[in-house]
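Take a look at this single chain in structure tokens; it is the form predicted alone.
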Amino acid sequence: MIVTKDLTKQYGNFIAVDKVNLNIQPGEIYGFLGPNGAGKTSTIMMLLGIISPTSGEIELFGERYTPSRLDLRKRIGVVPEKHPVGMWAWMTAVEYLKFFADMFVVENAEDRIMNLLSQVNLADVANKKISEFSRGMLQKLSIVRALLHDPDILFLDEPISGLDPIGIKQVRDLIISENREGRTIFVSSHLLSEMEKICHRVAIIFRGKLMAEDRMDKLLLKLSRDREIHIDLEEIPEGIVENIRKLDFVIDVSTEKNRLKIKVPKEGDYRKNLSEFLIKRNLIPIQLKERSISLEEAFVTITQDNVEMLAGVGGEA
């Protein structure tokens, strides 16, 4: 669906985006993920045709693409990170919606304008100014009519962005059904836990280049420096923390209440041998698991200082 080739832009002497390279296939939620400065914008923006690459591809549904191919950028939907007041605030917002609609020709619009309405928790305000919305409610607004034209591909800047938490759960639900429908959503957040429960894969931008780009467990994996087991025991007895650190392949144990902490080389599977170490002195684990690194962990490891690391997990940076 979206396809760049070494994709670059340089203001002056400044490289923003340094050739990237994407691969984003049919009916993935994809997350595009990188701190501020980091090129994100800048890629988002050539993307979506806004301004031109200097140098480089980008191909949208196997074709070649500029900001001249109107009939590409029709088939996309765009959420901005800004809503929609300025000029419209006099509007309600059917009226909104009903100008979009006349713009893309959209089929039964009154119909589907309520229906994506009623999705996000709107169809109680639809005869209500914008000006009278509020930031939740203008987000919300600005998914509706991204989608009223049913697009192939959908943007997303920031979605969750002023929602609470009621209002981010009709979002990711709403993303979640688009998705199923078979379209493929493009979406940046800084709300990294959100990220991780919507995305198939997610690409880690950094100071212009593509640091790292993968299936979000495998990434976590990647990004992991070691794993940490969970066993829960009915009771911890004295001197098994320290018989546990004794194992040759244990890097480090603690513990939080009746729970057992240990650290592991993230290569290898070593739930078993930890359960017979335990059964073999009559410790029976209640319960035994992995615990993952989140999406929050794995990003905040870009630094400065682990650059030439992540190139290397990321493939060509």
Contents of the next structure:
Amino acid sequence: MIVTKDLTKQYGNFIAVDKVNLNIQPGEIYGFLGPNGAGKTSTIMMLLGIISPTSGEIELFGERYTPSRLDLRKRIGVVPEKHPVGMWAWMTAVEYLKFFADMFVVENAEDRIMNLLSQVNLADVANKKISEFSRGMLQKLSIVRALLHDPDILFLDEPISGLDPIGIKQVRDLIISENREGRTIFVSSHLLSEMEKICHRVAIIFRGKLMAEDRMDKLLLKLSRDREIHIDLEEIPEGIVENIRKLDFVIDVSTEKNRLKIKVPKEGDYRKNLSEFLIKRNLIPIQLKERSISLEEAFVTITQDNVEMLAGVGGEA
Amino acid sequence: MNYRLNSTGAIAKRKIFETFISPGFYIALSIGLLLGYFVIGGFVDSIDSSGLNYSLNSIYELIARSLSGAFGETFVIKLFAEGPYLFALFVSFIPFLFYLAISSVFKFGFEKKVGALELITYGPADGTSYFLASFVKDMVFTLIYLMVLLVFFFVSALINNLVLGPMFFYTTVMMIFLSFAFYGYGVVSSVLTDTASSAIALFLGIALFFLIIQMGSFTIVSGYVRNLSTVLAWIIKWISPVFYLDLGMSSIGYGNVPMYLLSMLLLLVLTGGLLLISHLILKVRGVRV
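Now show me the form predicted together with the partner chain; what you just gave was the form predicted alone.
Complete assembly follows, chain above in first position.
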């Protein structure tokens, strides 16, 4: 759906985006992560046709995309991080949405507007001036505006920033339900725990370079140094920790109450070996689970700890 | 479908509605009519049995002296040859033209600063759609304003037993094209700058520069200006809306209608050129501050 080839943006001598190759598949929720100043905004602005790349290409819906391709822009919906009130301050939510419906030539605009406003619980304030809207209400209104023309792809920049827990859940549910209906979602956020909940694939950009792009589970696996297997027993017999430590694939063992925490290499699955080892000793595992690293940990790893080492992790960098 | 045209239409529709319901237009209209009323009233008060006598009205005397000093006595005689309406047209219309141009320049800068312009361009629109819409809105309100002025002047002419002469009508048409060119310069000022205040300063600077150059051709320094910068002055005059206004009015004075029409055509070409330049500048600079 969106493919970039060596996408580069240079401001004077500063390279903001350096030969970035993205590949966003139809129907997926694609997370785009990066710390401030990593080149995230420049990349998104190029994808939206707001700024032109210095070099490289963008392919959108199978066609070469340039800022002048207004026909392709019509197929995109955008929710910016901050919703500017500007010229619309004096308008009601419905008037505001009608203005955009006019621009996008939306058929049966009034029905669609009311339907979408109901989905985000804004139907009651449809005739309220948007200058009186709270940040959360503006964010939801912005999502409604972006969905008004039924876009093929929805860009969301920090969609839940500044929302209360209920608002976060509503927006999250809306993103998931829109995706289930087949809409491709491109989401950029610094709230990594939320990204982990909704994204199918993520890309991490750092210092203008794409450090990694993969499925969420694969990426987390790639970025974890070791695996940690947690086994809960009724009680931990004496000497068992030392015996487990002697196993050739075990890196380290520790305990926490009735839980064994066993570190193993990230390559390979050792859960079966450990189960068999314990059963042979008449120890029944009450619970066995593998603890994977969180996206937040992966993000920190990639952006702080091992920049040089990880330059090749994603393969696409 | 032409997406730019469609989005320009949608934005223009909204801007026209917005201007209609805001007090700014009505205040500017009232001030313009009031200024026109004073000019006409002063003219009527300055008429005695021997004809027009500026000294009968202190404001008129001051105006006539100032204009004679700046442009010469012949200019003043020509200006009032058909009565007060030609001068009233200038006095009523020019402030409105500046009000409309400056408010559009301000809005462009403001919308750019708050990111509203960028939000529009996420859809099937670009910066050009926005400034074209703004330009269309200015055109519409210029025409509305001139129509109101015409009605007002016509009624006052009937009441005061005066006439609206041919020079007045020719100049009124000329004013439409003159305003388009000024709005064009407003757009150029907007796209060249990052803030509303710098855009307004640039626009006023450009307008003042053209007025000074044009006034220079009437006054004592005209010879100096002409001799000092033969090439520069030649270039400047072709990009000055005031030069075309002067050319058109002079042509009518000589009865040269084709030259009058040509001056309006050249104003249109100048406006088109300014909008094209603005489009190209926006393509390079974008709508982000």
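Whichever C-alpha set is largest while still superposing within 1.5 Å between the two forms counts as the rigid core. Just so it is clear, the model here is predicted, and its values are computed rather than measured. Residue numbers count along the first chain shown, from 1.
Relative to the superposed core, Ile58 undergoes a C-alpha shift smaller than 2 Å between the two forms.
In the core-superposed comparison between the two forms, the C-alpha atom of Ile262 has shifted by at least 2 angstroms. Relative to the superposed core, Glu234 undergoes a C-alpha shift of no less than 2 Å between the two forms.
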